[in-house]
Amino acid sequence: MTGDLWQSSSIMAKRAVARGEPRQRHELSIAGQGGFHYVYGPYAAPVLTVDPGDVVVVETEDAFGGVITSEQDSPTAKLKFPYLNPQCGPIAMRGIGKGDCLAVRIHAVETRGEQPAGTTCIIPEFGGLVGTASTAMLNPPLPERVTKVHVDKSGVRWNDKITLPYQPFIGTIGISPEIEAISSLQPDYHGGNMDLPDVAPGAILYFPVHVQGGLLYVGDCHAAQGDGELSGVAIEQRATVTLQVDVIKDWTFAWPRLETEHFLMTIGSARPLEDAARIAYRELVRWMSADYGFDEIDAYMLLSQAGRIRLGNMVDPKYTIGASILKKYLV
């Protein structure tokens, strides 16, 4: 299948209440959002309540809250930790509760705002190859640097010689934990700041629900990112995100899952990095066993030969790994 045709055979289409059919359309603008959220939790009132199958178009701010506007800006002076990575929502769904699954189909992630619409930078004591607060080093931080880039569907113009592919995705998306309030900078079992490039248009995310209504949050969109988000910052952008939400009743599991045309993926976040990989692969083994008839040991052995992993980030408070297997091996 090509394009959107595979969606008719997706888990969402087969098992969700609305069977993958789009229903009412809603708009959540920056003005409609009002104040952003910097934690994922059950304590904020929903900004919007929708029904299974509804489509929501959300305007998101960039991870910096839009305050870095030129290459002369100082991230240290402009950014006010921990008020980073602003999130839209929460969006509640009627008829969903603990023990259910919230399915989120990503229809589009579109760059918005004036050019240069993309921003990346070096933030002192943040990144994969520097000393940080938790990996303490005596050497001085790297100097700050801001790079602004033109972004459109033809590519990301890094400089006069290099144009990167335009591969937009959602860096931070997830649902409310049951009781915690977790920083929007941190990924965990609820989703959050996973920075996983597969969370892109065409994919379907599956989240285990912990509270009534699910409470979906979204923000931090990227125009491009390499595996690991090495310096800690992707090509950050404001975006217009189109999501379709649905509920799969009585389907629960421990960590977020993702489906594309060609593969299934389970997502784990932890430190050290190998624990994130272990979580992701363990959850994939359990999914193959529960839903596809594999003996767990057979699934374990097959993944040793055919499993693939994707490094989302190696810079956040917890690191993120996606473990996947091609669907053709599951039939």
Given for the second form:
There are 4 protein chains.
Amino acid sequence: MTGDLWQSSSIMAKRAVARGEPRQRHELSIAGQGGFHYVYGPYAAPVLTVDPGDVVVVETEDAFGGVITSEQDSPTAKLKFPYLNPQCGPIAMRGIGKGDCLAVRIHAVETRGEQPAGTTCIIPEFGGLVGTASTAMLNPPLPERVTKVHVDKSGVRWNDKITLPYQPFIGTIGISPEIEAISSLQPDYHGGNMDLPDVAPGAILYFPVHVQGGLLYVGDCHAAQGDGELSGVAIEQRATVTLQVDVIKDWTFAWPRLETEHFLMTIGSARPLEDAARIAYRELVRWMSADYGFDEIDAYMLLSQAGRIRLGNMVDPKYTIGASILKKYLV
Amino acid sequence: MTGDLWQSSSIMAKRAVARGEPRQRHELSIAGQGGFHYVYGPYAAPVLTVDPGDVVVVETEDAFGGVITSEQDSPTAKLKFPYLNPQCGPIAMRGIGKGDCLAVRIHAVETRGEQPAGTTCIIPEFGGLVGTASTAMLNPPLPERVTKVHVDKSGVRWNDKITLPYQPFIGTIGISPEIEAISSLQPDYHGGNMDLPDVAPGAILYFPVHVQGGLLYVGDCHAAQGDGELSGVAIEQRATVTLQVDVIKDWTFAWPRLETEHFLMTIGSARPLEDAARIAYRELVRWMSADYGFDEIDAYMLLSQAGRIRLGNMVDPKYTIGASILKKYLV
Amino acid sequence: MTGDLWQSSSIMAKRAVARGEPRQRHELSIAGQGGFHYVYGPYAAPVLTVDPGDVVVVETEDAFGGVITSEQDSPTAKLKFPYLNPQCGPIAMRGIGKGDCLAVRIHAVETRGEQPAGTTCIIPEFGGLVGTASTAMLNPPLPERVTKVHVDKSGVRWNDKITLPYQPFIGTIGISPEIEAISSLQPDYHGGNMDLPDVAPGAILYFPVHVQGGLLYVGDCHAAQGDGELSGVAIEQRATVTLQVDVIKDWTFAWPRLETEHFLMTIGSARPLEDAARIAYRELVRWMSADYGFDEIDAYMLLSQAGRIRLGNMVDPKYTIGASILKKYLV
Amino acid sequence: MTGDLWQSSSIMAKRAVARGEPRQRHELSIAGQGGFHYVYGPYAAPVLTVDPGDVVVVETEDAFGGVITSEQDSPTAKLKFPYLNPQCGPIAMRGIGKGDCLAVRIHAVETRGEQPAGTTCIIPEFGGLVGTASTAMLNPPLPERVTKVHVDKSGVRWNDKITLPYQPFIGTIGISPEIEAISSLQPDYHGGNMDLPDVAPGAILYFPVHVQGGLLYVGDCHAAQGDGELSGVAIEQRATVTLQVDVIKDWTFAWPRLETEHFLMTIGSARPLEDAARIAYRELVRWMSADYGFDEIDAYMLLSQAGRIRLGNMVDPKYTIGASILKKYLV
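Return the structure block for the form predicted together with a further copy of the same chain; the form predicted on its own was the one displayed.
Below: every chain and molecule of the assembly, starting with the one above.
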């Protein structure tokens, strides 16, 4: 639970109420959660209320709600839209409201449950290289397919020849919009289903808060994922997620932000994909301008030489891109 | 209140519970409405419950909530996001549930309130030819501007030289999603802020119902609008809307549909704009296939020669397109 | 050959060198053409050189080069990419150069050749509701299909029950870029494969000229087409096209323009589709500003109430939209 | 000139005519080049003809043609569209034709010319966060700005506080289309202005050849660039480029490919940006299927876990994305 050394110099450590120091520990088990949520919104009662600095250990279900248990299962038969991508929470924070920032440090994302603990599949009319409900086509769909894989800290055993690195992260996390209730399948300004691999242990997320208490939701962990989550499905898994939450008063902005030891990242979600990149990069320009003394055009020109892009998903109702700059250039 | 002759041959007349015949009349005044809604969702209690065939006369507020009262007003100062585009309702229908269709015949959209009754304006970072929150740009915004216009049945007096035809319609109408609460600024599968000029007196809308009672919302009437609602704002007005609602049991589909004397239209909303067109045209292919005996490829090839497109908006969080085919070809 | 009355008040009549008056008549037969062209560019020698006011009667081949002669033909087997959409020309104009405008009045588009004179088909990986080379999908393609139809002035006989109106127009027409040679399958700033039904008898096109002589190309006539040319293929036909060409000195702009009796239209081609609409509408704003005394924001706000959109194609390498305003508002 | 060890196991070493062994050396100086080219096409005569295995050392001009020599220069005043991004070549290869593959190993990209050797700038209506000719806006443009920077192997001296790593690469390289002449500002299936930082020393490019001789063009080197080339302009520089060219007979595919020691990459260029990603990923699926024994759906599902994306540019007439997979998974 002690932080990496860099965390003592993080924005969370410098600006948050509890200075990034972990305080009381809470557990939110599947049983404690009771029912899951399928929207991010202000209409559900909190399952837990915490204070700045508190650490919450959350058991999450996989994106399928655990119903795909065999390679013989049919996703179409098992999955009941819109009751997909079950979310835990909401967790309310004391002393936070609209105009503040909720900081969330990810301590751990640990695979749980029986092996094979990882699931991926082909779902008809969903994915980056097929016609979908939005990119509506008349072509016949791809056949369904389910693959179950053994997952542990040594790797994701794709098959006898290929083992992928174990790089767990949180696919879906965010806070409540002010009045909307947004499907847990969708990423947007509130976070949600960003499917961005940088949302991993060691990172700190910053969300601009829209309602009293912030109302944090989390679910949908992945053991590994490629850029774009091409087929629409990563190595989906049940997980135990350890989060430390804190409050930065009077810090607000438009889209989620992320900090690691080496870089600052802004996250945009939109269609078409260039708009996700535009949002992320403009937010980064604005951050460099507001907090690091750049004029906007200087920041824009520097990012043209030194900005980096991570493609989260190109399959969800909005696509997600993270844009980043190394901290060492923010001098 | 008597129908046009063609309405007796409409789908509503043939398939709905009340056969398209008007029954009891209800009034929903501004006072009766009480507070407005800014999301389309299942979390609000109905203000009115009606039966198939009932006629509802609704007083609507304009998209600005009536706060732009002078050409000297600053939209930025007056408009308080997300409390924009106030909606009346929800109106619950007895005997309707998921899997059924709510039919809504538009009898009238009448301008109400003092002159100048029409308002349009430039809102920074909103519109089809400017950078926005999604198509994020660093360019300076356009200056704000408000134009108030006299509107009556003889026309919209744009200025001393130009009078535009009075072509009132409903900018925002739809039903509740199953679990989402969608901003009234956004069009989607539930209808909402489609800004499609065909949603006008004489037309019948068909919505696939997601929740018990359907939960109809309506607001945001326009006195005139060009294709695309280019600057983001039409001739916005307060109105009195007369709707006749009915139920078609066990008729479901994915996106809103519209019928007039001469054509059938399907309505899609998405970004990028081609996806809105794809959704609309695929829905039309499917409708022609399900109800009019076409095979899908025949329908596709015929629409390539005879399909028509109407661009609703190219400014909202999703863009809206209606695709239509003349009824005379559905033989 | 005598003009409609309105043509005497056209921009061509007012501003062009020959005042829109027809002069010498030329014929460009298939035999006279010799080989066809498959790019729009400055690298081919003119087949004909004309003077302002001259009328050219051109025999065009269909978009398939005439090789699909039976409903049993396989488009895949018959069509040899990139040798598709054969174009006649280039026709050079004396006394025109970069910075001038080439005006082209369309007198007639007449179906020629044996019946069934119209052809349409399904080509795998091409069309608005299928995966393509750009919107790359893994779905299986649709099956190929060819439909041949009888076409004459009384209509397009789609089948025993459906006859579509005969509304012939030019699918591909334009001028040479300065240094590029652009595939005849593509529309762009030079015109080309716009597939816009307004490019029909009675209309006048205005092209900004990039090279000495202008270098006009034409081909690809359609007997009928729906908005968007949904399946990728209209009612393709061989035609005899009668064009009157003229020169407006020192009039330049960015994209093709079109005039009819009632409206002015600007034409944009781009992907995604909203960019085609943005181009077209911005060009219209600029035209209203440059020639009709509007300030840009006034024009923008008026188009939001009175602009009209026509979707040409949503299937070519760029999509095409025409944006128009009634002349009666340009007062 | 001696290869890295991995190159002996490259596809070039295994399959090309000269087995990836360097043979005769040629120099193509600025003087030897004579005039530059501004299109990629078959209409220009080769400046050099080479054999498989030959090494060509090319002096390139910067993307501005060297005309921006001071921070006081106005890009608008100096740059004369379409004569931008001057290209060297074309270089013809003996014994190559349509259906073959041209392999190009990049040995070196070395900055040349006086200091400050690097140039970047803001060009009005060009860039990722501004309205452009395609994403047409009415907003006022950003002000012009030019920045000249000292560039050497130790780094790019952005300012007194920031030095960026020196990571030179080729912004524009490719071969002739069959009949088109494509602007050197545009990337497409032929390569061209991809602005992809992976096109760097050590990499091997594979191009599918469309015309006899292949006709290789090259220009537009960068000393450093961020993902997306956000402002539209990288650290532009004059360079000396050393390329080794070879021929793989009877190997054809749709889009450029790239090999490094660790990964295989496919490169797609399109708008909207998701189509560039779709093209790149579908090409990678097809490559894995054709040459490495995957079935397409297996490849698709594996890429969903292990695919990587590099954003080249989000500013050119088409946007460019590279999709890659580690070679170690192609077992």
